[in-house]
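There is one chain below, alone, in structure tokens, taken in the form predicted alone.
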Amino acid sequence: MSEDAKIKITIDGISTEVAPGTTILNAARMIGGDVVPPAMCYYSSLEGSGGKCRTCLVEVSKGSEKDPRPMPKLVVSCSTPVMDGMEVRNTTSARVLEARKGVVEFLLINHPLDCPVCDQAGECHLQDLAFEHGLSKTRYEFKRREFDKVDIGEYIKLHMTRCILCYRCVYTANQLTNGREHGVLKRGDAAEIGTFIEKNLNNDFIGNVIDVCPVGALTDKSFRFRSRVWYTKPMDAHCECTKCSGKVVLWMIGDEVARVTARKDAYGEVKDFICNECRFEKKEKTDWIVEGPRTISKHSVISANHYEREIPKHTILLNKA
């Protein structure tokens, strides 16, 4: 198959054509909508990344034109690649929402639930997950894993508690920056994120791992427990800076910059990766060239008293009059 060629793939009964070797999760997220399995570990932009929390489990029902049978187990979509002819069953699987359910529950066995004081909350994948497919109490009686709470770099609060080893912390410190100073120590159900010396994570860039987080292990010090994301209003903003592109997103409250992270895209993963000078010491809104609102999905939390104001017809004919 030449390089140019096209290779076909059905999704939930919707087709398209991709490049070959991409794996059905980008496939998936080419079409769009809810095709789209969710994933907690998977990150485009990092190498090595996915296989670790199976929550984009799908059911591949053909497998290719030159071999229709069906795979007999369900695959993670974040790493198995397409073959030409494939049809893939996401939603409208049941084997793949109930084993979404159980790995979910499995996510959840050690996850406190603190919700309400987690400065993750509103914008948490694993609340949008736990929403989707949790259960309505945990079936798990044994004692939870608990750690205290460990700063591991000036900016940055560790809660082994929340973590789900998602690796994806780790991987922005090996790949992003110019030493990697943490990583995940122990073995097995004993397995945690951490450093061999406290407040050891002082990279330029090291405050990225704030942003991979998909829960509120890694959270920013400058902004715990100041505001909720539906309180804030974001902004999309930009400055001249020799260390990263310095386009970034201002969460305000009033004129007031609460907090500074990179800009994400539609499934929560960050392109253009910004320094630590401008997401922790940039916090006056002189310092930034602000563009204006950030367009945020309706379906989203942080969308909640972010809203233009609809001016009712019978208005604008009377001003007319």
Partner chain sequence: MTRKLLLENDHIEGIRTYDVYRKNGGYRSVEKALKTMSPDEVVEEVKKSGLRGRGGAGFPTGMKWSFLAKPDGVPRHLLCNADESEPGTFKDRYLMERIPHLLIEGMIVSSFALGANQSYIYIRGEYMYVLQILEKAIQEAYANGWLGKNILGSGYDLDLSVAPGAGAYICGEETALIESLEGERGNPRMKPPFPAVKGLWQRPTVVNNVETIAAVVPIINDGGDEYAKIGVGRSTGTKLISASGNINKPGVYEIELGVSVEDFLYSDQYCGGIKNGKKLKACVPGGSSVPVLPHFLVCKTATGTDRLMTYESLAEGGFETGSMLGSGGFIVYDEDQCMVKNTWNFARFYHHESCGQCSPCREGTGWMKKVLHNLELGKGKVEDIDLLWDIQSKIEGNTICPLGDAAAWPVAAAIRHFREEFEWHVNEPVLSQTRNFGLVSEKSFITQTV
The other form holds:
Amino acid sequence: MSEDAKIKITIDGISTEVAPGTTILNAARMIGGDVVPPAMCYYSSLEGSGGKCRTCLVEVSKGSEKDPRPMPKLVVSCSTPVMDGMEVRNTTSARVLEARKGVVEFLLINHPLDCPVCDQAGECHLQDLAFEHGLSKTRYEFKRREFDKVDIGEYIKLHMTRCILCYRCVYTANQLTNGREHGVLKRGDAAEIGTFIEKNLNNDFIGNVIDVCPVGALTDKSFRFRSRVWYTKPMDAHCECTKCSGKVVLWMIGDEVARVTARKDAYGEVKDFICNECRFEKKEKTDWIVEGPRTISKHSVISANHYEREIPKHTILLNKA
Amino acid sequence: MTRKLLLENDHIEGIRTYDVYRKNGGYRSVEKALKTMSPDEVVEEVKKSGLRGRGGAGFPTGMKWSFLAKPDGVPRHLLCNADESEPGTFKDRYLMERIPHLLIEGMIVSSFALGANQSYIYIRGEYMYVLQILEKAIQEAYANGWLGKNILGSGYDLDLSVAPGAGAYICGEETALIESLEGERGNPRMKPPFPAVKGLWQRPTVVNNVETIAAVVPIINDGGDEYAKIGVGRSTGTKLISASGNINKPGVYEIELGVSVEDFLYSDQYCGGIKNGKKLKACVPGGSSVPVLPHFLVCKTATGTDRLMTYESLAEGGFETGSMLGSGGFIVYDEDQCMVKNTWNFARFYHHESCGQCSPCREGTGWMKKVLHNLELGKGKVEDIDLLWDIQSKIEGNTICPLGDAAAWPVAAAIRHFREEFEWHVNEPVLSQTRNFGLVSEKSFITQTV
Amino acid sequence: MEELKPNIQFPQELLDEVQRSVNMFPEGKQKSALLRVLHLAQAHWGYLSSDVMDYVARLLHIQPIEVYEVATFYSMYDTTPVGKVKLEVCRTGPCMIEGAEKIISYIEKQLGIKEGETTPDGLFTLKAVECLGACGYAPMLQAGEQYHEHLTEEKVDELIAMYRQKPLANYMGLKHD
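Write the structure block of the form predicted in complex with its partner chain for the protein whose form predicted alone appears above.
Up next: the whole complex, starting with the chain shown before.
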């Protein structure tokens, strides 16, 4: 097959053509909209990620043109390559919706219900997932798993109780830093992200673990409890940086840079990772060339504040109080 | 008289040592294969034999071997899965401890068939003393020219080592075994790619159970056709069964596939019947993962035919009324045993052994364990039984590896067949703590359409 | 580079054993020897302290976190101190129906400790463990490399007396008399 050859895939009745080797999830993302399965652990720029959370399970109702038999089990769309003529059912499959509901419940039984005090609220993928697919009541009657909060250096707070063990931060440290110092310890539902002995994670790129974390397990210590994210105003900005692309989002409160993150796409993924200096050290507006307001999906709570208007700082403070 | 192919010389004193093993016909299959056969001919014999994986899945071994990718210049590996950890199963330890050279002989012939020059036996860490027995036997095999360079002047080289695990049932899953052998956590890999294409160190790899590899020896010695004559239908040859629980004669037995379950359970040649003259309550015929059978479905299928010790007959009726041969871990329960407690015990095992990678297994196994413990203690509600059913149904089929299914099936089967005992635990919270429920009532499955 | 702890060093005989373990694998795949080397380290030092694990990481040219991840995954490794003799009683399925719980309570009574604890003299640790592959010979326990099967209260008494005299049972993976 030549390199530009395309193969056909149909997801929930919508067909498209993709390059061989494309996964079902990425094919769905090319189509966009409701056919895209949710993903909590897959991260396209992190090699080896995916397959763990099981939220992206889909039904393959036709294997391929050559072998049209359906696949007996649901498959993870993030890691299953498309075959020519494949037919996939996502939201049109009752089996998928039922399984997904189960996965969401599994992810939530040991997740604390601390959204009101969690910095990730408003940009939390688990919150979105639970809202769209979850039950409104828990059937879990036991004590939830709890861990102590851990400082893993001057920049990052690890709140393991919220972790869903997506492994993204481990892959990030593996692939962006030399000499990974944190990892997954223990096993089963006792498994935890940690450093084992007290460690100060200060590699130049370690701050990216905050951006890849789908929940509020890894947060930016310089931003913790400063503001709800929807009270800040995201602005695209850049700077000349010798270590990274320098392309960031500034989360502003008035004229103050409250937080700096990398730029996330529609699926919450960062393509250009940024260095710690850009993220943690450049907190003056004058450090940056501001490009303009960042486009935020109108479905996101972050867009609720009509941030395109200049919001005076004191208004924010009043809202906070 | 039952033919024994693996444990034929089990009774001979000193069979663990090279000299005695060799005197009793050991290593003949290596001579035959390396001197008179091509690797493909060895594969062909194994295909003809109908041998199926003895670790639990029952996949045809010859077919598995023929899937092995053979890209030029890339080494291939054969790994022996000696991570025997399925509750109820202890046959591989028996075989390795008693006749280590049989496994080594099988490894040589199988490695030759696959074109592997470096093979490993991955053994569970708890079997450390068996590892030492194997290492001693391997030393003897090297010293006598059966391992190393240019074996028997055939030009074929093979190095064989033993690698220990360190306490993890999950490493019996072949991709977790590979991860562990690479010095990693035993997290199963996603498939594809399958080990036959990308296994150990991303090289083409075959993983076979101890008993499977040992069975290659008689297959090559006597021919695949001869092996296939034993057994019934697609269940050919002999099988090691680990028998445990409330029986008179627990232990490891080599049976010809096709022996009736009744014969196996009650005859003096095998289990010798239920201990202390008690009644049979239930049986898990293939290791803790397979569905438990209530007393009235053990020796007979739902249609009333005799149940046989074969892959097909034990599975007859599907999960509604059947079970699986699995790894051959035959656990027998008498009327005094509590199925709620036993199900909780197994659920605790799977919770303990979940690697924690994927959410349904990581979270679901612990949840089931807790709900079952409440039921066992008489603190459960009737709705808990339905909740359990729902949890297991959301784990099954939705996980990275088969551990999720293995955790779900025993729970599902226990509820399916012993629901009245579960309900009794709810309705009699005090009585159920001091007495046992006894036998569940017999149901007719013939008229039932599920 | 962090400072080497001078007291953390295998004796030559064990370094040879590490080398033999590494030699079982192709060049560059020395991490494959990790599980065995951790068994050796635990046998030698009694448990895997972070210093010991850092030493193992250096021996195998891997990151310390890679050792911590593995050491905390497998149930046989102890990352905190345990008694000289670990009595590990199987409690799964067939062992349960043959009375594993009674054996555990009996040992608890005899040693004056609870499951999971170590005697004050540091001699015994009692653990309930999952299936050890001895279902037909239940109830059973493992002490170091030794399997002790068909347990009765009398047999437990004998074992405790025996290990009190010769507390070698934790030396998993090391050749010893």
